[in-house]
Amino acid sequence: MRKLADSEPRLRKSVCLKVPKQYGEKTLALANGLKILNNRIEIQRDQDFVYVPLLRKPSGDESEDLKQQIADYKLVAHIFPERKKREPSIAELLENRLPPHLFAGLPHSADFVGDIAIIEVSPELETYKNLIGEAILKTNKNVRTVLAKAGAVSGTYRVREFSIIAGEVRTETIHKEYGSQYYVDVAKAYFSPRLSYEHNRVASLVKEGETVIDLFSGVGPFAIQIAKNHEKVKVYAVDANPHAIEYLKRNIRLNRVGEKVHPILGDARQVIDEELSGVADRVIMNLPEKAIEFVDTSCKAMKPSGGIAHFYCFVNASDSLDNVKGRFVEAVEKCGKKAEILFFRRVRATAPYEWQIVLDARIH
């Protein structure tokens, strides 16, 4: 529950200059120049007048200055809301602690997973990363831990290394999006908050009664969102990372979708061959580095009548979106099937001149 002070501004009575609206900007400038403007409370306006709050009544000389330039002002008492205190920026907090030539390299954005902020620190700022982390904690009240990326996403389990640069020493948190909650350890299982729109978009496309296979499920953001959105679905969530599957099981319990989501630990290709061949109405393929290698697995997972594939991959500026479509269609045709492209978009930038894209296709 939010405190009253957070939702309603405090009011205070203050002496002010009451002037017709057309003199508002001029009066503000004059009061500021005379050092009598009260910046701690908000200027007020009504249909005809502007009320400029003052720190004190103008002195004799100050009153003369005002009369010469704004003859139509009145000195009155008025009720003003206090101006909300502006939090200092990261740059302002580091103003005297960082060499001036390094300010341009400060991170301008972060990924927020639950109460963890994840940033990228450039090599020239490595010495100052703890200072930057502390500044992020001070400017983001809901953040408890700040992590700096210490490597690229890599390995079979698609995880990266982090260094803890401020706050609590941990990499586990609870992340919330679109009404679902996820336990996640960002150092043990892949998770990207920048895919939240995709999790919800795909979930909204699923029809009641469908069987869905999430080939590379991670901690379950696609699978659980689908289950939360629909009464009658069956989702098989497959991942080779045992840590991801353990978190997925916790998230199934947390979101109370145990009757709809079925976690499976194992290699996607082997799981489809041995357990889930020909059962899916829809297959999610969020392994952008290698998804093209699993198009045959996706086709095999679908019912003989076909189904929908959500295919994710990376593309850079030297490639074209038409080439991506062409490679996907060709891979489907090698399986003896046909692909009808339904939807295509850039999901997010992943590096300079590189994007993650999604392609939705109906497989016939």
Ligand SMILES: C[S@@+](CC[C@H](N)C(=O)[O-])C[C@H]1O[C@@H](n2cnc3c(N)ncnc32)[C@H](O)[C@@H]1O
Given for the second form:
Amino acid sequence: MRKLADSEPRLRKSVCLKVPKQYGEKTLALANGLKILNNRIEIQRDQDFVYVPLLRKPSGDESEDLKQQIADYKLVAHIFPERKKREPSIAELLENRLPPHLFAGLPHSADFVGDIAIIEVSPELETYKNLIGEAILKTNKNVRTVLAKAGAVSGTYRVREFSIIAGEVRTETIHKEYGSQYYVDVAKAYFSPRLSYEHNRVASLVKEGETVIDLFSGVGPFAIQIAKNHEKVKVYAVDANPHAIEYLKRNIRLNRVGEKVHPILGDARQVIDEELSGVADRVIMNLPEKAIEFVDTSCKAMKPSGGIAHFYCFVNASDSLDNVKGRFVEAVEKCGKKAEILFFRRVRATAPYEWQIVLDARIH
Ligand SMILES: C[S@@+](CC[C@H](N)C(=O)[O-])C[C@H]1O[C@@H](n2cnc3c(N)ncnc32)[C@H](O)[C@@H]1O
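Condition change, the form predicted on its own to the form predicted together with the named molecule:
Next comes the full complex, and the chain you just saw is listed first.
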């Protein structure tokens, strides 16, 4: 999630009154009274002096006025940061258009997938969602479409419904992360910009020469990042969702990794049983709801000498990380192998008191 709207200050050269710092306040008041104070750039201070920016040089009479009150002022040119041009907030844009008690519920952040902003609109703001969408378009110049979540991520394909509340009528875009680009249709195949660090983290652990199986690849952000980061890798990217595989194929072309990434449409268990037993140095299991049910498949996919598993799951406040580790180790032992946990981390919060976590483990 990223905060909505921001802007950077620019530098600007301006004529100003340079005065010893004890005269700062007085000079400001004088310049303001003479209507020559430049309010659009910020006053600067150093150890000894204050620099009061002016709209123009003072006229002869104005200089006389100034001299009488502040004997040792100097007229100089100075570099000032422009006052941060503050974009109006969504709340300011909606002033007078929403009942006051609803302002507290306005969204403060969004997921940005390419040029699409995705927000959650609370039920009481439902009737105002188009106005909110328009305000987001106005305050975020790179956004062309605003979507509101219209349900939870669900089903085998892990997708959710959206309503288009402002901008261009589409759910497809191109998303960039860590130098790779992805065609994504958020309504047809799973994609989350909140996993970008994780995609890159796993890619950076892969060694040259490895064979990797991405068991639940979606549109390919793990598989493609691995292929982009390494010369000699073979990545099998499996997904049951035909849309995900279609987008994966486009993304393989877009990122020119056709020699290294091999897309396979199908059920992960069946694909491993029928085509890919005993080949992998590394298996990525990013299906947090159900990955535990695929530990046997993952073990089967690995070379007889073993390999590394990246196992994702959800954990809530009533569960514990030790329980998760225990369940994973037990599932591996049921396959006649041993698991050595190498690393774990919380990937992101998914609900109040619920997190997605990852375990990296060596399977012996
Ligand atoms: C959480 S998404 C992960 C997407 C991708 N790894 C990423 O980081 O964007 C899980 C994916 O698993 C796929 N999936 C679910 N059950 C599956 C199965 N039995 N076999 C293969 N893929 C499956 C879904 O279609 C979905 O694209």
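We call the rigid core the largest set of C-alpha positions that still match within 1.5 Å between the two forms. Note that the structure is predicted; figures quoted are calculated from it, not measured. Residue numbers count along the first chain shown, from 1.
In a rigid-core overlay of the protein, Leu28 has its C-alpha displaced by at least 2 Å between these two forms. Cys335: CA moves less than 2 Å between these two forms after rigid-core fitting. Once both forms are overlaid on the rigid core, the distance between the two CA positions of Thr297 between these two forms is under 2 angstroms. Here Ser63 exhibits a Cα shift of 10.7 Å between these two forms, evaluated on the superposed rigid core.
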